[in-house]
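One chain comes next, on its own, written out as structure tokens in the form predicted alone.
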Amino acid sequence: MLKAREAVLSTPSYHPPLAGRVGLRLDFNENTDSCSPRVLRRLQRVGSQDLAKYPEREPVEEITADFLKVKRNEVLLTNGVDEAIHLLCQTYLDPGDEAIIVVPTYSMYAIYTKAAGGELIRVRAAEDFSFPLTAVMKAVTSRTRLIALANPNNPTGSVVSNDEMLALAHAAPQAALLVDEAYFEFYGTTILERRREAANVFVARTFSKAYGMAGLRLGVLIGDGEQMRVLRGVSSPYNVNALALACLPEALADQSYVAEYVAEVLEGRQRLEHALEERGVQFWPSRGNFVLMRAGHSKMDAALFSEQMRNEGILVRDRSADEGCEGCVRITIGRREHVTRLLQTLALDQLAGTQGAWRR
């Protein structure tokens, strides 16, 4: 009979509530408006030979170095950061190895890492979320292989400083280090300038939230030019489809509509956490664009705040089984308009009837 790889066997799924997501989507962090006007001038005119022909990547990876000022030889398109932490599991994990990740963060880390058979270290994050960097460097080992890091970290938008993720580079030469830079836009802090200090390092980013094209799947991996080599060489040639290497051209180009974008997620970021901070509402300050906060003490408070919302129209994410996080949901920020809509949501008296901290 045939069966599956055990690893593959007892790896959880990553299940996205993504059935009936009607009504403002404040639940998964994308771009709550839509891509640049650019990028859909371009969809409008693919036609049907470049749907016909196999898509060509190396161009547009050209132009995404000069963008990014790195190497040619130094990027990979990936679709979406997903395939990139896909890649690096497996180029860089035998049955057995060690990943380590700091908890809790986005579940695809310990997934790929399951289904490539290595053996998965979980550091808990400080009280507040910070990053715990002497209880990570006690966690490496000479097993360690992986370590995966989101900076803004998702759900908790905290953040590690350069210094940090270095001095753990250096810690763990044998491992590969992923700073997961999808966020990087609402934070502004990246370590692109300093990853040439440590060969082990790779940064991801991606072109999902700010520049609103979640839905052709595109990402970016950055690393070392040998490194990267190899990392080709294990990628399909044809992984990033035609659609999104037409537009992201379009994308990187129109930074004005991205910096606009980004503007209004931070006046929005600030709008909510003052918000919550008058309520007496327990959240933690974020650098991404989104805000996690405590709707309450227990899976049923969020549970129960989340289904309130989506009554009124606003899909906000349960993270309440995630560690350290019961009784939280994070709430995306986006346009303007939408912000002023969830601020107005969270003031109706029903909300305050959730048990727990949002009670008034």
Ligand code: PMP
Given for the second form:
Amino acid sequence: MLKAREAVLSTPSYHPPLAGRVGLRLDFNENTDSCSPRVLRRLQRVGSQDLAKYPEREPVEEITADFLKVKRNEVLLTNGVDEAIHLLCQTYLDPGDEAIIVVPTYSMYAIYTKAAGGELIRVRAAEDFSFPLTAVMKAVTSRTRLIALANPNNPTGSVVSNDEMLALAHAAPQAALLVDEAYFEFYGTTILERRREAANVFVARTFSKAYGMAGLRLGVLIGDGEQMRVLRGVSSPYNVNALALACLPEALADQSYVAEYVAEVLEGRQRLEHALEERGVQFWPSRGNFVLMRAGHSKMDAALFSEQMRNEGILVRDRSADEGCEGCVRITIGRREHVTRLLQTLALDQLAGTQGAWRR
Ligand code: PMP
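The form predicted in complex with the named molecule, contrasted with the form predicted alone above:
Now the complete complex, all chains and molecules, led by this one.
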């Protein structure tokens, strides 16, 4: 009988709650509004020839490399950052090799590691979710072949310094160090310019968040030219579809759209954090477009809170199942009016008498 590989069968599946997402989308850290109007105009000009032909990635890769100020052979466009993570696992993990992640973090590092037959080493973040450099250093062995860090981290919003990441990269030269900068635009700090200090550092960026193009599935991986040649060799030459490739130059050219959206998000994050502080609700200061807050002390509290918000037409993400996040929900920050609606609804909840459950 046909049977999948053991590593695949034992990989926990990840089913993001995508069904029935009706309401204000504060649950997936997407742009809560839209992409640049220039992207939409380009999409409207797509013709039958664009669809009939296989997509050509290289010219758009050149534009992206120039935009990022890196060499052209250092860049690979991917089907979202998810594909970049997948490719790194496929390229560097033999069965039994170790991949280190710092939990809680983004789920796909664990899934692609397991599916490749890798051994997952989960290092717990500190109580306040700060980066546990000493513990991560201690977890490095000769079998460590991948270290995946989200910076800023999802769902905590915490960050790691470039010096710490480079120290780690030097301590584990046999491992690929992925710095997942999916939320870079909201943080503003990157390791990109210092990446060449260690040949094993990879940087990933996405167009799913600030750029508002999650549906197009577009990410970029940057790394040492020689390593990227190998990764390119195992990726599909058509991994990024023609519509995404047509739109990317327009998205990159409209930096004022991104800057204006990011400014609104940063202001909104401050408004939410201030409101939570005033009401004595525990939260973790975030450098991303989201805030993790405590809705209570049990899974039930977080589920109830999320349900109440859904009834008010606002979708938030229950993160209770994540390590150290019992009773917590993650709320995406979006446009000014979306934050206003969120704050009004949070106040309504309080009036409804739920504050007892989510007080510190
Ligand atoms: N990395 C992190 C840290 C994320 O939070 C997410 C999305 N939730 C992704 C990667 C996935 O990005 P993409 O849509 O580009 O696959």
